[in-house]
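The chain below stands alone and is given as structure tokens, in the form predicted alone.
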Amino acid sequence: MTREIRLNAFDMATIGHIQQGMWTHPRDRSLEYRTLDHWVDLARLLERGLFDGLFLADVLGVYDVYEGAPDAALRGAVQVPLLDPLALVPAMAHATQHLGFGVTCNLAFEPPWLFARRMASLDHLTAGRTGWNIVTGYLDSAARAMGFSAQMAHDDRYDLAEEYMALMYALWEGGWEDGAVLADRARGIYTDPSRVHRVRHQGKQWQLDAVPLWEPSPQRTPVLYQAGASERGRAFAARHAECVFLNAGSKANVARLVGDIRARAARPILAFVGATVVVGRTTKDARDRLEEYRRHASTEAALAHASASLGIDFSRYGLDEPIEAGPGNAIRSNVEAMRGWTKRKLIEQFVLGSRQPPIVGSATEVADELQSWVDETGVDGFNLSRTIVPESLESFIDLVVPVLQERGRFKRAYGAGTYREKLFGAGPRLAAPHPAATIRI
């Protein structure tokens, strides 16, 4: 049985997201990121293309590892300046009917009760189309911005996350029973007090004694994303995530990671792999477009991005000097992949200002490669990062989507219901054996 391919757009409320330097291209419109029209137009475009969701990344610190300063990131607009992604979603949701919204929020610096209310509010206002990408952060600059001297150690952050998730489930699932809201005008009773429960938590990191102020949202718990590929990250994903986001790497390694996470979870999990596509009407057209884009790629900005992601100051290395990829608090799976590399090898990967090599070709060739990834690795779909805005997504939707549809590998219409229902074809709320379901009253 052939599986339909899932598609998210992978973006960020900033100018330079993954492919550094593309904002200098004369056709790029990412400089409009500060306007609601920019994001509403993007949401409508994605819904026209029947995308499952818009996955919005976020960080809370500046990239200041390269040369020990933020200068390169500031010069190249490397995820700075950056807006709060949650502020964008209500406008995009109001302009669409089906598109889901996966938003990155760092739990290490979010007061649990306030965050639970914010996400429940978003789930209400989007009619159940919200998702949360669970992250614990990796930038010391973010920790300093929040009043700490440095990030917590990698595994300690996952301990923190386990407690946080238990508290989230208690607030979203255990506060209000499904029948608590009566909205009885005749008797003047909106809520049945006997069906609303105080949430008490006494943990290592947080203490709480409160009645949730919000009534149950359509999904209660938003669709849960997670992107950790380290040993600890995979264990966390298997316990909590519904969707996992993986870096491309080799197909063999992605297949290994997907198989490992699903075996640990023993429940449905969707896997998305990061991808960048440059597509043309012909192979030559695509290659010409790639060369045009390459003239705008920024090596310095890409090094600033990679230095922060890996916790390695690449300015300290000569081109052919072996890079020391020791333990640290950056993204561990990325660091492990750097063993044996040199700075020259790293720079050679920067085809379009990132370490992610693009898929380049005609619509048929791109569709072939996407299908190959799904069929050979077990992933369900892709998080497509932008190159030129909105050109890259318009080309993909106009050229690649029809080919996938003709092959029976992509939907021709949205299903009904919430974000979770569209993704999994089941109910709007998390079901057993997910730990959230055990808390629901």
Contents of the next structure:
There are 2 protein chains.
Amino acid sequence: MTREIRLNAFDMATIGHIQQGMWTHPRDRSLEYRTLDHWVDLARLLERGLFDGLFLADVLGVYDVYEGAPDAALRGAVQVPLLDPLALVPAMAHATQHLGFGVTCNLAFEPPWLFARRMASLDHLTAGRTGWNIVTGYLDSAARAMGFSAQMAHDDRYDLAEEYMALMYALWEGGWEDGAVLADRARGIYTDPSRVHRVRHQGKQWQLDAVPLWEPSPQRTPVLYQAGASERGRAFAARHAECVFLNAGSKANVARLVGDIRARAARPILAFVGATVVVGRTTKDARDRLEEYRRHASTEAALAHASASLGIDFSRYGLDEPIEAGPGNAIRSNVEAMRGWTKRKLIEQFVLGSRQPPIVGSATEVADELQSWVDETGVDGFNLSRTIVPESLESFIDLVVPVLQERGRFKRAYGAGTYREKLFGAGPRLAAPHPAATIRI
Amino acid sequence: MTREIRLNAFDMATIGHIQQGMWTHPRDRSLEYRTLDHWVDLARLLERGLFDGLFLADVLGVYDVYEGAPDAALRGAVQVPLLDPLALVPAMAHATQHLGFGVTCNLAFEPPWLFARRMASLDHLTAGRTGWNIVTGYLDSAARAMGFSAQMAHDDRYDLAEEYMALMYALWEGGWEDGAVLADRARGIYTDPSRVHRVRHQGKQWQLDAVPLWEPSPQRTPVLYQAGASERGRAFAARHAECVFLNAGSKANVARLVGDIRARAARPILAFVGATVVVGRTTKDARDRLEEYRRHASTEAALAHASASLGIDFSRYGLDEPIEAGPGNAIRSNVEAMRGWTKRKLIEQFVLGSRQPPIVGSATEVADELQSWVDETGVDGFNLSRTIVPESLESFIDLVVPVLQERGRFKRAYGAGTYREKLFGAGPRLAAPHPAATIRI
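The block above covers the form predicted alone; next, return the form predicted together with a further copy of the same chain.
Let's see the whole complex now, leading with the same chain.
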């Protein structure tokens, strides 16, 4: 049986997310990122297109690796200015019924007690449509903003993450029993105190002794996303993630990573790969659009972005010089994926692409290529980055979605229930052998 | 000239906020606090009534002083369960045009870098309708949830607050110059890097070295509320607050506090006092309503609330025993306001009232009493707590607001601009001599 393809929009509360320079296009509306209408319009569009979710990226520092300064990022609006992604969700949730929200939050910096309530609040208010993309950060600029001299070493961040997750599960799953809330007006008892338990944690990094302030949200633990593709990242994903997001270059590389994570995990994991699509009514129409978009692409902005992502200052390289990947502290899997590239190749890939080149063509050509990714690599779907907003998503929804539906590869209506139930057909709570389930009372 | 009265609704992302037990009334809808519709309906209602703002309270720990346990608070839904107030605002903001939002956040626990972006994001997304009620916390239960053994001493919290505010002003006012954003599509320059400055802070409590990630929001610094009425609290308010919220018992006491804060501050400060109103079409109708509501009030829940607010376990007192106010760490001004009370008096005051008894009567009687508060104490307006939701606010808006309007004491339309401009007729930025203005570039 052919598998149904999953689709997320990949976005960020900023102007230049992945495709740098597109905001200079006269039809692009990224400059409206500071208005709620912009995000509500996006959410309604995605729900019209039956997208599974909106995946929101985030970083906590400016990109200052290129030329050792934030200037290029500031000039090109490369993920700066950048707002809090959590603040976008409630307005979008109120305007939609089914769309899921996967929000990136950095556990190294968010106090566990406050963060647990924040995510539980979102899960309540979205009626169980909240997901969390677990990241540990990779930017020295973010660490300095939090008062540290530099980012923690890569493997230490994953040790920290393990402790954090144990604490989150305790707070989300271990405090209030399912039957604790009586809401009994006649007797004047809202909660049965005997079914609410104090959470105590004495860890290496955090201590906590508290009764969770919130009652259990529909999913308790939000849908867990993770994007680490390094050795430690994959071990972490296999233990915690329900969805993984990969940006790993070739189909062969993606297939290897997906296979490895699935082999390590004894439960279903949905894999999403990043993709940039330029679709037209005809092949020529699509190629014309690509050329038109390329005229607005910014090489400097793309290099500022790549330099920060990879921890390498590309202003120091000649065009045909092979790039030396140091160990660094940037996203390790990104560095591994471009081993041996020249700066010229990097520019080609990062300007209207990222780790993969853009998928360009008519609706049937795009559908063919998406299907081949799914069938050849084992991924379940795509995080679609934006080019021109909103036309890139509108044309995808108007042209590609119907073709996928006709081929039986995309749903014709949303499933029932929470985000987890829609994605996995099970839930709303995490089940064994996931570690969250072992903590539940 | 008579002054225009200012009105905020006083609410909290919970079931039992001030008037404990009301959720057991068959017409009360507080149990819907977990839905966005509930909050959007409230925001629309308030905007119909031309309310200046919605003031959202918060605490970060359960109330466990009464009987030394959280049981009474859990049973009676006394500010537990409780969601993140910030998560309510974006959906309400999208559904309204003018309503301001004053949100309580505890600076002792929120990492400055993340909090500064969070508030700036809200100020962007609400188009300049964001306020912050600055609190430093008073609950040991919240401190233990954050990994400390107990709450910091009262005056130490204010030292911490001074450093935090300096850091917030630097981040909100000192990073991006007003002309930094060019948004120049033709030249591909969004931000002029020469007009964006690194913020460096080496304090006793916090260190930070970062370029703010966000561009200036409409108000930069949100409208600043503060509610401390102790000696240190008033000194802090005189320095930082634009609005103060008082719950200080008698008119004489409120007048004294308002006068003292105004004498200390060399700039306009709006003072709000907490009030509970039960209005009817006639005096009898109002008194009947009060009796009906009283049948749903919970003494145990009120005592659980008062015990935590005052830091005194009232389960240990006989009804006619005078209450001994220890120094403690609870809200000091609350303790001072009830010096010499018996437990019996406390119950009378806290059941459908709080520090002040409820204002009960016909629309003209309620308007008379509100005016007498304003005219005799110097306060500018009221934070109206809810009894039965939404009928208490609906009847206030339908009955009392028109009387105040006829008397020329309440606006007939919203003013223009941001929250600050609507409240003060000036802005949208803070002006000298406020310390935020001295940091601006």
